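Take a look at this one chain, the form predicted on its own, written out in structure tokens.
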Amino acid sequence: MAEVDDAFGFDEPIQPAAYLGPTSLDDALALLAEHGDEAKVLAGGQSLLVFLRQGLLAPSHLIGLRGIAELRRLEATPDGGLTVGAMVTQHTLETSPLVQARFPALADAAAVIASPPVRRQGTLGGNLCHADPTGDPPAALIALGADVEIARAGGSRRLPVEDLFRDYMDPAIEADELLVAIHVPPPAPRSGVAYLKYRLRGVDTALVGVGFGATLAEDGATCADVRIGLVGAGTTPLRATEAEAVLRGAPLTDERLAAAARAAAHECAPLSDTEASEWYRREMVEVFVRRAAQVALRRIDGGNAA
């Protein structure tokens, strides 16, 4: 038996667990498909370490994910998507080239997650495993229409970004499956994309945050299609979709996309806390959702103005 002790910052042990380091994928999950709901898997640790602190978990097993190299993964497809393998990490999508200049959305949601250090050890699949409804990466991969790979022994599925999220931090994940990869489709001629995040302090979660994604008709007025995603707006994140409606095949106009800000904060569904109100928080989804438009249309044609 090994411990996951103060090694971690942390001044007492966490509760004993057999450490598995699985080197390749198939060997993971196997380790799963054997352990079960006995087993917790450890990517970046800046959530799961947290709650074995806190005894909220007592896996008997954790399975580090740091020894799979196609998990950190961080490449283009053929068609001029992105593939981003689950142990990729915040740090690496916040200064990769590929990333800014493609897919800016994802390196602003990563550049805005808590501290430079948790940046340099959370992984994106991890963010989205844990299914915090206030994380940032969630909002912009619905704008960018994202799927995610789920992988168990003998097969994988894919779903939408926006359907991972079950409930309060309970992804549509099995105890023998493993997310291995987030898919990003390629930008669309015409199309723009942005992720907004308003937070109190630097290190803060968001108090709310809104991916947009807006494609253009040939008139170069006209929404085409439009994707909107919302964080810190309910318990989990969630896609806006009776805001799109207002938008899509309508004319982009400031008073199109303020009747469709007002949509987004009538859909959505946020708690009140320590930090904020349900009402403010409905009155930000409405601010950031315009703030968000107006970015993403300034970066049609490739402009990553912010």
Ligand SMILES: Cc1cc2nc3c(=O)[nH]c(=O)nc-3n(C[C@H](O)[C@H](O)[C@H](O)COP(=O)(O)OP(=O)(O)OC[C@H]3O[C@@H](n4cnc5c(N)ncnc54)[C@H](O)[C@@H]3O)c2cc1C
Contents of the next structure:
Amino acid sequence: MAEVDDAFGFDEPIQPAAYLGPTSLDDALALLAEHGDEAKVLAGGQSLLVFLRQGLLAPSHLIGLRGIAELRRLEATPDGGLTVGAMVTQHTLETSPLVQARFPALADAAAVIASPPVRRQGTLGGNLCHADPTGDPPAALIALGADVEIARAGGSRRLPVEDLFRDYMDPAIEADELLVAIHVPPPAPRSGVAYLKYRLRGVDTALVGVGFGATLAEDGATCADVRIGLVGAGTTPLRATEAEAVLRGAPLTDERLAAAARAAAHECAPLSDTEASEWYRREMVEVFVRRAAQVALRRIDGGNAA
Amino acid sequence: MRLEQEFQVAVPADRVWAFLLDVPTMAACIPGASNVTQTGDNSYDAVVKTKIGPVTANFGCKIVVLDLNEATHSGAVEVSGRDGRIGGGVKARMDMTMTEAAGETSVRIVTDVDVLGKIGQYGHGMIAKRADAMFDDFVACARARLT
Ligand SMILES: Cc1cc2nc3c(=O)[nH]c(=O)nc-3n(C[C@H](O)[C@H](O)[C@H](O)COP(=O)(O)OP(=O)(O)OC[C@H]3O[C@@H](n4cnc5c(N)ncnc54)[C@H](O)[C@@H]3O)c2cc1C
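Given the form predicted on its own above, what does the protein look like in the form predicted in complex with this ligand?
What follows is the whole complex; the chain from before opens it.
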């Protein structure tokens, strides 16, 4: 058995790390300023614990975010947008009546992550900071036009969610920074957003995933705005800007949508691996852009628009 | 896993050959490489540091240069690297050939690489992308030194 265990890396105990449990955001940021480089932030642990267990990471300190109430807020903003604290779990998003009614694409993405136990622990902030190119929420949040709020002791900044993903599992968050919240703008009138995931087995991450959001002009046919997010289509989640350009200002006909889907398949840069070849992933990007667009457009009439 | 890469540089093959065989100078162009020391006629030790996602690996590498043929400007390099802390490594053989035309040299490198242990979980797609990115950096650096 020893050899088998060794191959999977489960023979070594997790390196001991000091656990710090701040109860306010300011305390957490102060701890990060002090220990940043050697510490790791612990959210739901669903990804981090795998790295610790395998000995791939050995931080001196774990800064647990569980005790910080303000990171758990999930609330509508006065203008009709949504603020999601970084520690809101995927289960909460999936079951929230507010999210289901007004931001169904986010509920779609949360509901297809792994399994119920993982979703009860895993958080939206942890998912984004893990920056897995096959995670589901990034594509939905790109389509929703979300921003992320990142804080460090003495200041904070906001960036569009697509700019968070620098490289493979490498978010644009420095060692002394914390992802605090995700801000989703209010749904525009005549808009609809959807997220669709394609996977081979029930608990897999996305082979490809597509978030599609469209806003119609007053004529009810022209595309006034569009956002397309892709996962499983490169080393990071991507925004398919060339596909968007095919649609913006044009009538949303089947032909246009098919052309946009082809543009998305062309502009992305999927990896080949044992699950699927680059070629197959491009084909599936094309198919799922079309399908996600159909669901999003149906939602425009579904009372989602103001 | 097999990787095939090629680059062109506007100097004669002799110059490229001399540069690539001067391992300490050449290694300065390898992203993350340090502590290059000669351990024998054709063998070297080096440390290569690379970061994939949150994980930083420090590969202690043994490098052997072999099958050199000055007349055809071809040769091979075997590298075996291991990171003791995270338990994983790489083994690679790179076969290099060069052709010169009109003062420009084209270098072709075919690499057979095995990724061992925990690092293997990243999948060959990810590792091939990373290898391509490192190669591009290497080529940019080599060009700057040669021209
Ligand atoms: C079996 C399994 C299947 C899965 N399948 C899917 C799937 O299909 N789709 C999908 O999208 N995801 C999937 N996941 C990942 C899951 O969504 C994780 O919950 C998520 O990626 C990490 O969230 P977490 O809260 O557990 O974060 P943690 O594991 O605690 O942290 C992840 C990383 O983010 C950092 N971090 C966390 N929060 C913050 C913060 N606020 N600020 C700065 N850094 C922070 C941590 O330091 C760590 O590096 C799966 C996980 C498992 C275990």
